[in-house]
Structure formats: C-alpha cells, structure tokens
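Form predicted alone, single chain, as structure tokens, below.
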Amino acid sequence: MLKKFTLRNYKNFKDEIYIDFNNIAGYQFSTDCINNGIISKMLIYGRNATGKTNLGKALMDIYVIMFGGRIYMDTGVFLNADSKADSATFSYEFEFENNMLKYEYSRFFNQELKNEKLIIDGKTIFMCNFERAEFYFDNLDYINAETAIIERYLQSVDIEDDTEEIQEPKLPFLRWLTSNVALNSDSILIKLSNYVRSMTMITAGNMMLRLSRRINEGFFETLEDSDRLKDLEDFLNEMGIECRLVLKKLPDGQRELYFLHEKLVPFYETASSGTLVLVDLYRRFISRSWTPSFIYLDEFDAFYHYEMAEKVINYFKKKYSKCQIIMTSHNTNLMTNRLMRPDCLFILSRSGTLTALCNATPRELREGHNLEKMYISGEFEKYE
C-alpha cells in the first residue's frame, strides 16, 4: 500500500505538501476507513482553486513514469509559476508485506526527467542523475536484478550524445528495469508494478452524454448479459434510483438502454445528471473484473444529493475494502463521524497545506462531535 506521498513545486503547490497515510489516531469508530494500520478511505475538502484536481494528477504521475502513454499525461503548465526551482519533485513510499520501498524523482518544466532514485529497506538500489550523467547501479543484486545489462540502458538514454538535435525523453530506469529483466514473481518491483497499474483517477462529470457511440456500444454489449444488466439495475436502486432497465437491439443493429414503464423510456435522453454519473461510475469501476489498488475520485458527488453521496461512499467502502480511495468534495454533509473519522477527513488550504481535522483544532475530537457544524462555524478556518 501507499504509505506516504510528497510533492513539491508542481502547479499550485510551490512548497512541500504530503499525504501521510500512516498517520492515524486511535479512534474506535468508522474503522472501515483503516486497513492494516494505514488510511484506506480519505475525504478531502477544499475551496475552489485549492488544487484538489492537481493533487490527484500528481499522485497519478508515477503511472506515467512507469508505463508511459497519455492516459494520465499532464499537458498543462507543470511547474509552480512563482517558484524559481527548475523541477518538480515527487516521492512515493510503499509498504509491501514486510518491505519498504521509496521511489523519488524530479522532472523539468517540459516533464523531462532530471533524476530518479529507488530505495528498498533503507538501501539505495539505483540512482540516476540525467542532468549530470551520473549513475549508480551497485545494489541491483538486492532485488535479484544483477543480470540487467546496464550498457544497453545507458545507450538508450544517449548520455554521451552532445549533439543539438532534438533528443528523445529520458527513459526512466525503473520502467526499463521492470520491462527488460526477468524478475521473480514475488519481486517487490512486480508488486510495485501491479499496484501502480491498478491506480486510477476520475473527475466526476456528466460523462455519459459525451461518450462516443463506440464506447457506449462496448458498454451496452456487456449489458446483454442479463445478470450484468440486473447488477446495474440493483446498483442504481441501492443508490436510491428506483428503476427497472431494459436493453433493446434496434433494427440497425445498435443497442439502446431504456427505463421500463408501461412504455419504454430512452435512458440517456431522460436520466438525471446524477443518474448518468452513477452509471459512468458503474461502467468505469464496478462493471470491470479488476481489483483496483488506488482510486482518486475528484468531486465525486458533484451531481448527487447528500444522501446519495453517503450511499456511494458506503458502497465503495464495502466493495473496495482493501483499496486506498481518496475522494474530494465540497459537501459538508459528508463531514460526519458516521461515514469517516477526524483522521481521515482533510482540509486542503489555499496555501497548499493538507491538514486532518483531528490536527486542525486544539479540541480532542470525539465520536459525538458535529464536525460539519464545527466546520461551518469556523473551527478549522485557520487551515483553509
């Protein structure tokens, strides 16, 4: 699991900001927010433009480093506009069984790698400084990767090519290592790779109306299975949307989803925004046969009534009990010990700090405290 994430000089985060999933208090309620002594369910509040979406993008940056592609590639402004530093720094600390892994790297304004380092159980496995062309690979045997042909990697990054031609982006050594060395199935790098590959982020919105026909058709095809269609129907009913669904194949071969009444009612033309977002969550998460490791749900309840938002949180806590989930919201109705707990509820400030509610007041917060009332009355205003 991810134990700590640290970020500096990225977008609106000029100074260091970190999320310490290991920093829990001794609360005896809402224990389903904790897994093996680590925060697994977190809710972040923040005013508009505090960087809730940027924080999610930063957390997903390791996916880009390890696997490339454009799924989570950030194409906007990368570095903080008020900083003189030439790079953004990312640091991830993981715990896999009894092993501790720390991976950190820096990237320039064009997202080119400046350096990267891997530390396992306190031992530096490798270190690459691409700016100075300095490399350290002396402890690859610690992870049974001593067979790596380092010369091939150094050729791939062209460290001695001083021509002025446009160079390819530097290939992260971690990506190269996991792709070119036969690691043991129980290797900590395989565990890291599996975890990162199963990380995902979604920003809530009325996505279903903007989906291409091809994507809709792929989803509709899965709903031809009567059990899957019933599962979607049960999910919507559990969330408070009382309905019955029917999938029909039209004369032109396309499929269409309907509400079942005395007459069939086209689903996507008549469903509310909140219902469409629920279906999008189902399509992107629940309908897939996968086990996510980390989910960042940005403003997940933007289209929900607060009671539905509570149902969604409880559903995700139950279905993905071992998955680390961070949700962001403006809905203070969710700031309650019935759902979360003060060490899992955070405030993201306009100055770029992240503070748990239990650390945002001199009071000792207990189960009976009305956290929403305290928030609205300005109890935590200092940390906004």
The other form holds:
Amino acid sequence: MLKKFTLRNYKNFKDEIYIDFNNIAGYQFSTDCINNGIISKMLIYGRNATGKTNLGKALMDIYVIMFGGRIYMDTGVFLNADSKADSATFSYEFEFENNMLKYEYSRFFNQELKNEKLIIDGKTIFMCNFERAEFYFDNLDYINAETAIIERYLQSVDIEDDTEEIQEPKLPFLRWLTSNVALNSDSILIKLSNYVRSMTMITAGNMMLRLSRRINEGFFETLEDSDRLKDLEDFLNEMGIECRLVLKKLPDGQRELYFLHEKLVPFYETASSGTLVLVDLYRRFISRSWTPSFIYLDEFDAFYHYEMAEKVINYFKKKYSKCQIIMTSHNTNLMTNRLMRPDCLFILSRSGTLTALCNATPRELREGHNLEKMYISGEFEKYE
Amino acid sequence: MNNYQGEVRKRSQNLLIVEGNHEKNVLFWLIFKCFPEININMDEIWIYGTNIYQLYNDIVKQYGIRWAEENDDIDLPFVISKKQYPDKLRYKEDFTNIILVFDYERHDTNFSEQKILDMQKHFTDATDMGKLYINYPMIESYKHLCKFPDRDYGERKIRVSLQPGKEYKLLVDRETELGFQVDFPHKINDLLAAHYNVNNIEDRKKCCNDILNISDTTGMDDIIYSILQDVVDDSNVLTAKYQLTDWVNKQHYVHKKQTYWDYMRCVFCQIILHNICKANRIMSGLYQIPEDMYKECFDRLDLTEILKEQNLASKDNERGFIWVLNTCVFFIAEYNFNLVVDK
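Having gone through the form predicted alone, I am curious about the other one (the form predicted in complex with the partner chain); can you provide its structure?
Below is the whole assembly, all chains and molecules, this chain first.
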C-alpha cells in the first residue's frame, strides 16, 4: 500500500505537497473508505486550475520511472515555472507486509533523472547521483540483490560519453535492478513492481471516446459472448442508464454495438457523454480481469447525474475494496458522511496545499454535519 | 478596470438570533473573546433581536403553518432578511454558524409547548439550519453557580411562580460567584468613559483589552501607565493608573499569572461541565459524572428531551418548578469538545 507521497517543484506545485494516506481520524462511519488503517478511497475537491490533474500525473510518475513507455509520459512544462530549483522531487513511501519502502528521486526539466534513492526499513539500499556520477550500492544484499553486476549498469549510464548521438535517457537503477536480477517472488521489489504496474489513471477531459473504434474492436469481441453483453447492459441499467444493447457483425467482419429499438441505433454515434464515459470505465476496469492497486480517477463524474456518481463510487468501493482510489470531482453532492468521511475528503488549494476536511476547521466534525453545506458556506475557506 | 466581476459573494458569515442585550453584549462577546479558536469576530456578526414566538411566526409566514410537520429546510437568514432588508436578501449558504438563544419564559403570554418543541426539534445544527439553545429559566443561569465546584447545582431549581424575570436576575446576582468577573471588562470600559473621558470607542476597546491582557503584578503600574498615557488626560492619568492597578490587583487571575481571558476561559469550561452534569441530572437523575465520561455524556444529551422534562416539571403554576440550566454555553463544547477539556 502507498502510505505517503511527497512532491516538490512539479508543475503548479512549487512548495512541497504531500498525501498522507496514514493520517486517519477515528470516525466510526464510512469505514469502507479505510483499509488496514490506510485511506483507500479519497475524494479531492478544488477550484479550477489548482492542479488536481497534475497531482494525478505526479502520482503516476513512478510508473514511468519503473516501466518507461509513453502512457503516462508527461508533455508540457515539467518544472514549476516560478521556482529556481533545477529539478522536481518525488518521494513514495510504501508498506508491504510490515516492511517499509521509500523510493525518492528527482528529475530535471527535460525529465532526465538527477538522482534516485531506495530506503527499506530505514536502511539505504542504493543511492545514485547522476549529476555528480556518485553511486552507492553497499546494501544490495539486504534485498538479496548482491549478485547484480553493477558495472554493466554503470556502463549503460556512462555520462562521460559526449558524442553527438542522441543520448538515451538515463536508465533508473531501480528499473534496471528489477529487470536484471533474479529476485525471489516474495522480494519486496517484486511487490513494489507489482503494485506500480497495477497503478492507473483515468482523466475524463482528454478521452477521445467517439474515435476509439479500433480500441473498441477488442472490447466488442468480448461482447460477442452474450453473457458479457448482458453484463454490460446490467451495469449500465444499474448505474441509471436504461437501455438494451445488441452487437451485430457487419458484412466486412467488423462488429458494431447498437441500442436496441424498433430500429437499431448505433451506440458510439449516439450515446450521451455520460454513457460513453461510463462504458469506457466499464471497458477499462470491469470487463478486464485484473486487480488494480491504485486508481486516480480524475473528474470521474464530470458527465454524471449526481445519483450515478454516487452509484459508481459505491460500486468501486465494493468491487475494489482494497484498491487505493483517489477521485477528483466538482460534485459537492458527494461531500457527505453517508458516502465518505472527513478524513478522506480533501481540498486542494490555490496555494498548493492538500487538506482533509477534518483538519481544515477547528470545529470537531461529526457524522451528522452537512459537509457540503459547510464547504459551500465557507467553513473551510482558509484551505481552499 | 474590467466589467467581468459580478456581485461578490461573502461567505463565512455568522448569525446570532437573541432576545436581549445581555446575550450579545456580555455573554457571547466574552465567549468569542475567550475562545479565539472559534474564529467569530463579534464586530462582524449579524445579530437579530426577536423572541422565539415572533421568530416562529416569521417562519410560518415564509414556509406555511405546516413547516414543522413537513420538515421544511428553513433558511433563517432568508426569513430575517426578507423581513428586515427585502432588497438585500441573504441565504444560509453563506453562513457558517447560525445560533439561536432564547429564554424558556414559561410565563410569556405567547408560551406554547408545541411551538417551542417544534423549534427545539428542528433547529439542531449550527452549521446548517441553525441551532436553538433554550436557557432555563433565562440566559442569566450561566452565572447561577455559587462556588467551584458547586455540588448543589444538581438540584438547583426555581419555582414557576418566581416572576417576572427581574426576580430571577436579582436572585442570581445575590447568589452568584461570577458576577463581578463577568462584568469586569465592562466596569473598566465604563470607568474610562465616565471618569476619564476616553470617548473614542476604539481607543477604549484597545485600552480595556490591553489591561485585561496583563498577567503579572510585577511592573503592572508601569504597564498600565503606558496603556493609559496616550488616551487619558495628563491631569488624570496618574489617578487612573492607581485606580486601575488597584482593580486588577484585586483580581485573582493576575496573581496566578493568567490574563483575564485565560482565566475566564477556565471559568467557562467549569460552567460548561457543571451544565453537562446538570443536563444529565435532568435526563437520567445522575449529577456526578466521572471526568472521563464528560464527552460521552455530552454526546448523549438531547435538548428536546430536556425541554420535555422542563415542560412537565413546570406545568403546575403553583407547585411547578424549572430546573436551572444553561444550554447556550454548550455551543463551545459542540464546536470542539477539546476546547472544554484541554488545560
């Protein structure tokens, strides 16, 4: 589980901002937002342009470090535009079966690694400073990785190389280590790797849902199984979209999804924004048999009726009870103790601070309080 | 200059609905001074003077006679502004605290058990519709402690026939341990105004505040002199210094190295705890509560049940009685119980 995430000098976050999943209050309600003493369902509010999406991107940065690839690769200005510091710093603290793991690194404006450090149970396992070419690998034996042939790695990041060729980005040692050393299946690095691999982020704003026919082809294929089509239909109906679906195979071999009426109505051309987002959610999570470890659902309910938003949260709570889910929203109707709790509801401020409602007022928040009304009337004004 | 700006919305407002001057000028003023964490500035608070039956009628006017049965979501800032300033309506969405404080007033010709119960049942949340605190028999009950701790407070009641309110006030003044302490800031204020011609209200406020912030007798006369020298005439400043030094010296708090505010904060905590015990006495017969049970007892308190008990006890005009109980001090405990128990 991710216990704490700390970030500095990344995009709009000039000063340090952190999410402490460990910091819970003793509420006796909405206990399904907590798992093993750690926040597992978090809902973040904030005015426009306070960085809710950026925070999600920052959290996903470790995925890029450990697995590369372009999915979560950042585009645009990476460092804070008002800061003089030359790099952005990321720090992740995990707990895996009573072992504490802390992984910290900094990246320059061009996203090159500046340094990285791994600490397990308070012991520094390795430390790389790529800028000054200083490396420390003395405690690899603590994670049974002493067989790693460090020289190989050092060759690959040899910074003396000043040829004109386009340099490969620095390979993070953590990534090299997990892919080049035979680790035990119960190794903490394998656990870390599994966790990070199962992290994901969904942003409502930038999805090109109507154009994703090719992506949908695989999805449609699964829907040929009538039980699975029925399952999608049930899901939509349960969430509040009343419809009947049918899948047809066209003469050219392509499949097409339709709403079932007297005449068939093509699904993707006509479905409402809310329906499209919901089906995308279904395609990415529910239809796949995988267990996400962490999901960042950015503005997840931007197109939802308030009742549907609530149903989706309840569904995710039940289906992914152990998964750490951070949602962002502008829908204050969800700011209720019936669904969430004051230590799991957060406000991201214009100045880049993230504060749980229970810490955003000297007032003792109780189960009966109408949090939405309090938020709107300015109870947490100082932290907005 | 651009013209994009619409009407600016002002949030975080506070509304205090009270009956008389004592509630706003003395009690709540002192509460907000002693508990700055509550973060309500008395100068910025909207105070509306009315009585509970008038307010009831105002609600009926906007929401109909069946508002209580139908559980209407009553917007008091709207109800009051509609009546007072129909051109400048205000809404509860902009208010973080709505507090209603009324006397029980059994002898009021408008008294109605049903209306007062309706009000008590519905106004239960200061952060939402508002919270009603009824004081028995009157606001002055917060001073009705004869010593600390006051074991007799548990059985303290007054006859229904003790009226009008003036009679009860006299009784409290005779028996209270707290009168002089509560009045002290106002005494200083009045002295500066009447005898030393400090006519500017802001100057006087600052003077009082600075004097009440003194927490040590050493060098006290010099400090008081420096507080006074800019606002009191040269011819009077020495006399004023001697008099005020004498006054402050006679107070216990300054010898305990406390400021007046710190001291009164402790006094309020005592008042609250006494009234929690008393409320428990009324509800379940038990006055003495172990210290670690205060919060639990407080959470269990039900102001509607208490009102029903009081209605029952005071039904008979001859033999009936009213339990002395102050509930409006519970606002502090409700805001955050740690304010009451933290040393």
